[in-house]
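This document starts with one chain, in the form predicted on its own, laid out as structure tokens.
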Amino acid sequence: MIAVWLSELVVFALVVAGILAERPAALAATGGALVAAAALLRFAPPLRTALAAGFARHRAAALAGGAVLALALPLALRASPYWTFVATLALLYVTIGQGLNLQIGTAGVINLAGAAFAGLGGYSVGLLTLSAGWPAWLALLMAPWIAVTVGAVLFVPILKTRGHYLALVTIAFGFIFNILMNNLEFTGGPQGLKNIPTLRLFGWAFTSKPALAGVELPAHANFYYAALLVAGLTTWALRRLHDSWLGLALNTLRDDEIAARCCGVSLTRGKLLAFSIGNLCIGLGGALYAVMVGFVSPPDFDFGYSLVMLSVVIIGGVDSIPGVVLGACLLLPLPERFRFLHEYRLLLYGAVIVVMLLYRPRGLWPAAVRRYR
């Protein structure tokens, strides 16, 4: 157990050092240390086997250690509030990615309009707070259900299409949503919705600076802990759903619809349920983004962000619950870390994706094979 905690602490220290490194030499040194650690695990099978056995044997302790380090991250990043904001975005993409993974990975329902459903959550929060006068916490609870309702209406043409045609339907919906938000007057048009009220819980405004262990943290730490709680609960709930009989039925629908029907699985009910639960998670992530930033506009939810959401699932591992967490935690901070490369940043990002598709086509954390007792 000590070895498990020590390995987690080493990875945490290297990640924090890589994030806070400002000079190229320091960044190169940290990157070299990470590569050396990965090479040590790759070319030292006894060490890799021992660590894998330790994590399997002490799974609860490993999860507890990871939770403690996740709680301590804003404390380690207090010198750079911007990176606390980036970490919060990564957690929002964990929530969104888990919903999208349920749709695409578990049930095989292709959804390339993730940004549109996130935008439904964000715009719903803005309209409910600014126009209807709802408190932010109540609008945050209601907004995901609006995304679910719109998704249920969209499900009618989705049910009648398959494969590439299904993808085209969702792409068309994403563009329709963006055009409507640009042209409707009550949504603010191209200017979007401004001054969305922040969250207030039990009299505590999320714009206030919290303190942890006697150390004052940036205000974004409030949203970080809220996003961490939501991402943790979403991951836990969808993991339980994935391992249940319903997850097995959705996997059957994804692999062979005819065989699933022969086994008594309802195609309409299963896909609608997966699509609705996924949109609930995606809309919740968009609603949290709106109250955190206080502003939403059409460019925040264009088709490019749908591709980023899809990349989180593909890079992490399709139908892999922990893979989505890993994909979001890599895909969001890494482009920000290499922003100083300007035009070469996208080139490196594309090269990483190509290399991964060549050598890790099932993702960085592939989905485990189902086992039965």
Given for the second form:
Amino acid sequence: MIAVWLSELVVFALVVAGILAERPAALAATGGALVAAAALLRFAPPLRTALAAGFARHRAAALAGGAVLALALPLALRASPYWTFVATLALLYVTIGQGLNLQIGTAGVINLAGAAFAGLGGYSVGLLTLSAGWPAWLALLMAPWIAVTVGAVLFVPILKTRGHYLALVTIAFGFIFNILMNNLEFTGGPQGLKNIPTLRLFGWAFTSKPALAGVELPAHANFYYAALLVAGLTTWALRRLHDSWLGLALNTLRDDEIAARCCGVSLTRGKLLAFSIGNLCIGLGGALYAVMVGFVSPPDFDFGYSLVMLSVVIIGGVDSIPGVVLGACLLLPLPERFRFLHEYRLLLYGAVIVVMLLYRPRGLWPAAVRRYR
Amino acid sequence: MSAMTAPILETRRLTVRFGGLVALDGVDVAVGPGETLGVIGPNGSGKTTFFNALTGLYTPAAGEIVFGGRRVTGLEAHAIARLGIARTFQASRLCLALSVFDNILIGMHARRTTGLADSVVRRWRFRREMGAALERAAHLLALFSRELPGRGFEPVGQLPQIDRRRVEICRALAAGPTLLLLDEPSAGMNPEETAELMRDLQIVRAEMPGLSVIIIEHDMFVIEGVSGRVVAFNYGRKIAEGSFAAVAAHEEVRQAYLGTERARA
Ligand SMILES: Nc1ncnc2c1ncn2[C@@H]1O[C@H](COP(=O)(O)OP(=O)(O)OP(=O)(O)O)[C@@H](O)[C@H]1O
Ligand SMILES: [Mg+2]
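Mind pulling up the form predicted in complex with its partner chain next to the form predicted on its own we just looked at?
The complete assembly is shown below, putting the previous chain first.
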């Protein structure tokens, strides 16, 4: 158990050091240490199996340790509001990634318009608060359902289709969404929606600076904790759905539609359910994003971001719940850390998808056999 | 089947067309409770099409299917499955990446009583049901082999051919069907494996005496060994019906098989 916590702590320390290292030498040192740690695991199978066994045996302790470290992260990053923001973004991508993974990974519903469904959530929050005058928290609860409804109404007729047809239609949908947002009057056109009011819960405004254990944190830490809660809850719920009759039925539909139907699985119901639950998570992520940054505009939800969401799923591991968490935590911060990569971000994501599909199609953390625990 | 018992399944003038091709042509077949019906016929004679029509994968152009006293013609495949028709496929249709247990548990999909809320928040209910389901899956596997239950959490793709066929039969049985359709279970097997399969089928027969079975087979030893009554198809039509000996001796059946043998040669 101690070993489990210790290894978690080492990774945490290295990551924080890697983020905060200013001088190239320090950065190189921590980067080198991370690579060395990864290589050690890769090329020392006994160590790897021992560690894996340890984590499996002390699963609860490992999760608790991870939770404590996740809670402590804003403390470690308190000097940098920017990095607190990036960490929050990664958590939003965990939420979105879980939804997308249920669609693509579990059910084989290839949705390449993740950004558009996040945008539906984000724009809904904007319109509900600015035009309808709803409080942010209520808009936040409502917005994901709008993403679900739009998705269900538009896609019911084609969810059943096989092969790449659905994927193509979702790409088209993504572009249409963007064009509409750019041109419609009430969504603010290219300027988008500005000054979305911030979240206010029990009198606490999310723009005020919180303090943890007597240490003042940047205001973004509010959203960090909100996003952590949401990401934790969606991951927990989707893990349980995946390891249940639903996950099994969706996997079977994905792998052999005819066999599934002959076992009593309804194709329409299964795919619609997966699509809707997925869009609920994606819309929620987009809605939280809108409240966090306070404005939404068309480029925030363009095809490039659909690609980012897709790579989170593919890198982490298709159909793998922990894989999505890993994928989001790797993929979002990395280009931010290496700003020179930022320019070529989309190129990088595209390349990463191709390389992964070629050499490690099941992802960094492949889906495990379902044990129904 | 005695004339007294009502059939569990009855087709009347069942017809399936693919464009101009009549793949099934006015077929009348009846199966009684607990009966095993053998279906033979040369390649392309419409045997699999018959199963696909029964299970709702193909929509009949004419005729009707009555199952358990209910007209099921035109129902969707999943709805028919829920009424109690389970099947295996000529070319295996297992999900090779999923575990052996997963491939059997999906057979119990229609019998589940716990829903999404039970899966997430009232997890204990789901765990209780799933525990029983896993036990049932292991029990079904144990009918055929002593080692298989222990390999339940391995991907089914790691099993040898004969065991995969067994898993597929277990999946069909897991649904608790009243009618089981087996589409050439011995396809691609060597004589030893076929003998094992025969034994497996006899186990199924002994364990579930009330279950009605329709079995398509090319292997005449299997047909003779397991089925009471046999029907023969040719060009989508039923050309003979009766005991194995009678059908095998039937002139048109001999012609049909001779014809294909010649065509192959
Ligand atoms: N989906 C389909 N579309 C078009 N034609 C089909 C389809 N399914 C079957 N057929 C045709 O219907 C005829 C009967 O095919 P079927 O598969 O039922 O034969 P079978 O008796 O099962 O043969 P085998 O012993 O080779 O399995 C064949 O001519 C086949 O080509
Ligand atoms: Mg056939």
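Numbering follows the first chain given and starts at 1. In this text, rigid core is short for the largest set of C-alphas that superpose within 1.5 Å between two forms. Quantities reported herein were computed from a predicted structural model and do not represent experimental measurements.
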Quiz item: What is the magnitude, in angstrom, of the C-alpha shift at residue 361 between these two forms when the rigid core serves as the superposition reference?
Solution: 2.5
